[in-house]
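Single chain ahead, by itself, as structure tokens, in the form predicted on its own.
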Amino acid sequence: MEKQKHGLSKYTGAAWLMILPFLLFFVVTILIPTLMSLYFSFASIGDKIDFIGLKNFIAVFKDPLFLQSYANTFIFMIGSIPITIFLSLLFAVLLNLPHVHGQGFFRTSYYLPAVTSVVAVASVFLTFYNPTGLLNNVVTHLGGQPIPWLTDPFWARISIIIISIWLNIGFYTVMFLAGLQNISSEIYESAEIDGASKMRQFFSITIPSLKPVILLGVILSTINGLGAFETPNILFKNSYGPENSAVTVGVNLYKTSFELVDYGKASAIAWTMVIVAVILSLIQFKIGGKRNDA
């Protein structure tokens, strides 16, 4: 007994030390500058960091241009998620289809924009939103009027939401592929000996099988739009777009943080996001993970 005793512990301090570095890469790259995060968002940070209490998040509140880059992050969100989501997972159905040709390079082509540069990307799609550049050259020889893109408030927003459609679509078909991969085919195979059609397979079978997975996309599509700085602060620069169109709230802690050197109404913002992407994860789940009866 004290035998086993002694090779237990002695596997036991085996295992504390293989994951010892992760645990202080975890520690401090992430723990600890979450905690000093949290701890600024209540402090004036000058010469010297004084603790004020909720004054940041009352000053963050008062900002209308804070609030303004919440409604434009959700005019973005709202926007781009469903219509994701959707493309996502009909190039998906299309892709997982058995006589479907070239498999290999359209899901290579449908994933290469996720591994490419958000930088690189919105810089192309900048030229494209020029006023002489290729989508205004299209509209013009159909006989239309060439489109404010970067100039107007409701095409500035439609022209990020656009490029966060193209950036995004790639991961989220070869996660919902990976998901249909997993649906037994058997289950088709009754489902079509009883009579049921493909439109009623789909949406009998297909999508309650990807529930779990759909549901994991939306809020993780949720969660990285929360975020976005990339695309409008390189499609605007130093502006907030015309009339604060393409401020977002990732926009507005980085100019605040790093240009204003306002660190603790960065840190405010910063965990106001991480409270909302809570509140919207849970209302997601509650709605989404609900279980079909049926």
Partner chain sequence: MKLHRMFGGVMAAVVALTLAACGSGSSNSSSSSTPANPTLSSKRVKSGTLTAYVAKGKNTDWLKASLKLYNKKYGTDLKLNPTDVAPAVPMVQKITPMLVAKQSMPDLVFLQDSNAGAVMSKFSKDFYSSQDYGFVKKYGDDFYTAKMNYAKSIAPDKKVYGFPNDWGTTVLFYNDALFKKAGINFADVKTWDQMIDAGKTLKEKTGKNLMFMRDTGDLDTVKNIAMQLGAPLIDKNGAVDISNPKVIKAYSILKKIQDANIVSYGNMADYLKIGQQTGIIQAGGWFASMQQESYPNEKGDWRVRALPLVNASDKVIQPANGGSSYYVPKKSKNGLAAMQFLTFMLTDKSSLDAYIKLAGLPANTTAYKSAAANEGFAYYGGQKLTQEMNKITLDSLTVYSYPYVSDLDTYLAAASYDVKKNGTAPKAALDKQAQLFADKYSIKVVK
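Since we've got the form predicted on its own here, give me the form predicted together with the partner chain too.
Just this one chain is shown here; partners and other molecules are left out.
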């Protein structure tokens, strides 16, 4: 018994030693900054740091712009995530068809936006959204009226949603494609023998098998969407857009940190993001889990 206990201790110790480099990195670069940020959210940060309880959170919730920033962020997420996931899934399925030639080329092409700088992408789209830019040229050639892409609250949001979809679709396509390629072909062969149509196979085999990957995609894009910052910041030159339509939680957080130098309040905003992300993820897990059980 003692020998076994001693052996286990030795084994555990070696394991700890092996993960020590990662743990050190984790503690220094993630854990301590996270805990400090949590403390900052209850403090006034300046030449000295004073604990002020919930004052930062109260100030944040009293600010109408804070609520507006969440409303905008949710609008962007609702407008972009379902379309991104749907189109990514569609492209992944198409790329996974057995007779598609040049899969590697398409995979790389679709993935390119994911590795392109958001700043560069937003800057290019900025020229497209110009009153006399590419998009309005197309619209007017088709007989339509020029669209006030960046000057109308509705279209300002659409402009951001379009860029978000364009930027993310490649990443999720590759992710779903990897998921699709992990589904055993034998399942499909059995379904064929049983007479299941392609559509039936898609909904009864592909989607259920891909469910964990889709769930991961939804969670990742939700977290990503919550932190939206670069695109609205570049499109609207560090302003809030027409009728504050482009202020996201990320933009508000940035301005609170680096324009107002209120790190306490900024940390409080950041922690509301953490709480919202956790709640949304739990809801998604719950929904995903229930459907799985069924």
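Positions refer to the first chain, counted from 1. The term rigid core refers to the maximal set of C-alpha atoms that superpose within 1.5 Å between the two forms. Quantities reported herein were computed from a predicted structural model and do not represent experimental measurements.
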Practice task
Verify the C-alpha shift of L23 between these two forms: is it 2 Å or more after superposing the core?
Solution key: yes
